[in-house]
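Consider the single chain below, provided in structure tokens and representing the form predicted on its own.
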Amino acid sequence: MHETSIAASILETAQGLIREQGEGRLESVKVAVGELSAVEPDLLVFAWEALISGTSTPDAALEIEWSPAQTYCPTCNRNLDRARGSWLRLCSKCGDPVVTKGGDELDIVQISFIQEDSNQP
């Protein structure tokens, strides 16, 4: 499952904002999950909080936003509609070869935490 070495490359990441910062709590990490990127999001949040449980803060969120893949036919200048999971090659309407759009994200879109001040007693 290399969803776990994800989650705790996102885990890695966020802390060392933080520290950059001085010194936080993790609240919450969003994270884009494309399509393609070949990472289920559930395996994802699974692995997510089997890594937090163990640490200073461990009910942070991770927040997935799906983005799916687009099929567009450049001829057409359109997006062509499709079932999930399913890909056309050609244009269903000119016939000419489509392209994927997107889908392919693996992205940390944001980071929340609470910043402590490391002068308190």
Contents of the next structure:
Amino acid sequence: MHETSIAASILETAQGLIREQGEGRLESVKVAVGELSAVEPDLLVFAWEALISGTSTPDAALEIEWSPAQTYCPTCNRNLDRARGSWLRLCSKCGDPVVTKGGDELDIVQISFIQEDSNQP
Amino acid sequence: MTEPTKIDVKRRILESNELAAAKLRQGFSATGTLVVNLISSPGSGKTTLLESTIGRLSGLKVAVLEGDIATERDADRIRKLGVPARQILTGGSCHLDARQIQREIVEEGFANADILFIENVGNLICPTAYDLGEDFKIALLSVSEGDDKPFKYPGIFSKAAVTIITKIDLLDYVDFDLEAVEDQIRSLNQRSVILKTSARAGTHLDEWCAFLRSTLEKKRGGAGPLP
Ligand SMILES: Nc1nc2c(ncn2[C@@H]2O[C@H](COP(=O)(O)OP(=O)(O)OP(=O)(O)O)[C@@H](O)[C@H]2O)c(=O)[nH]1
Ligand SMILES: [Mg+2]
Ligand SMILES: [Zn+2]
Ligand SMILES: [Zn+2]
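Please give the corresponding structure for the form predicted together with its partner chain, as opposed to the form predicted on its own shown earlier.
Let's see the whole complex now, leading with the same chain.
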């Protein structure tokens, strides 16, 4: 269950990004999670909810953008269709070996926050 | 009511780990140390493979970092062979991270080793995401775990530059389709090096050690991507 440490890293980075802008309350974070990143989106949301409930922004949401790996055939110069979780070794059209690309995203792509005036009570 | 401010960014979630790993990699590059990160399920034979590897790497300075949730057992097994070994106890965490490696390699014998083996916590998922400054990851899969594992755990098999299929002395006793497993690995990772070993019977251990020696030479010669 390293999703717990991943959730903590997301929160820490998001708070750092807000601090770079001044002060604010985190509303939501959008992250890209790749198919080959070894992170399970459901478990990550679960870990996020457990973590965020104990903070000063208990309603801050985590949005996950799923990012599948691509199966590319160099001979046909195209990406092949495949169902999530299924993998191909050979091209369904020409029979040549395919190349698996991408899918290792584990990135913060957007944060949303309410700016707070630090001079107000 | 104030509208929320939205900003688009592109930040690695594990950025701080990746920065620490990059620093480690720089240090290992300066000392010419080949570093491999061994990842597998509990009991696939990581420590046993290291035990039978060490004696075959005569002439090289070898060091071992052992990651486990609890006990000094694996480090003790390695120290018996006269090789510096340190146990990193993660205290419940299911993977090693780059900071833990940084803390250990200041110790004598680690920073200037020829080959540093890092045995990760027994877990086929979590260690996949954490860069430890290694040259490459090695996935181990023992034949008694079943031949459907690469597709079930695509993250690690797509990232590991090398997969070692271990305990092949047991092939006659289990249903394990070697060819199907190699096919799965190559679907995920076209450049993967696949080795098949038995630490028990000594099968292909010379080939494995020759691979390590030539990869070390390649690293020191600065000859392109490893392995
Ligand atoms: N038959 C056979 N058994 C092996 C072989 N290699 C290891 N084993 C056995 O597999 C068991 C687990 O081996 P370890 O080397 O401790 O496995 P590990 O991956 O280090 O385990 P953790 O550190 O707990 O994750 C031990 O009982 C070993 O004796 C092999 O090549 N053949
Ligand atoms: Mg072990
Ligand atoms: Zn875990
Ligand atoms: Zn094709």
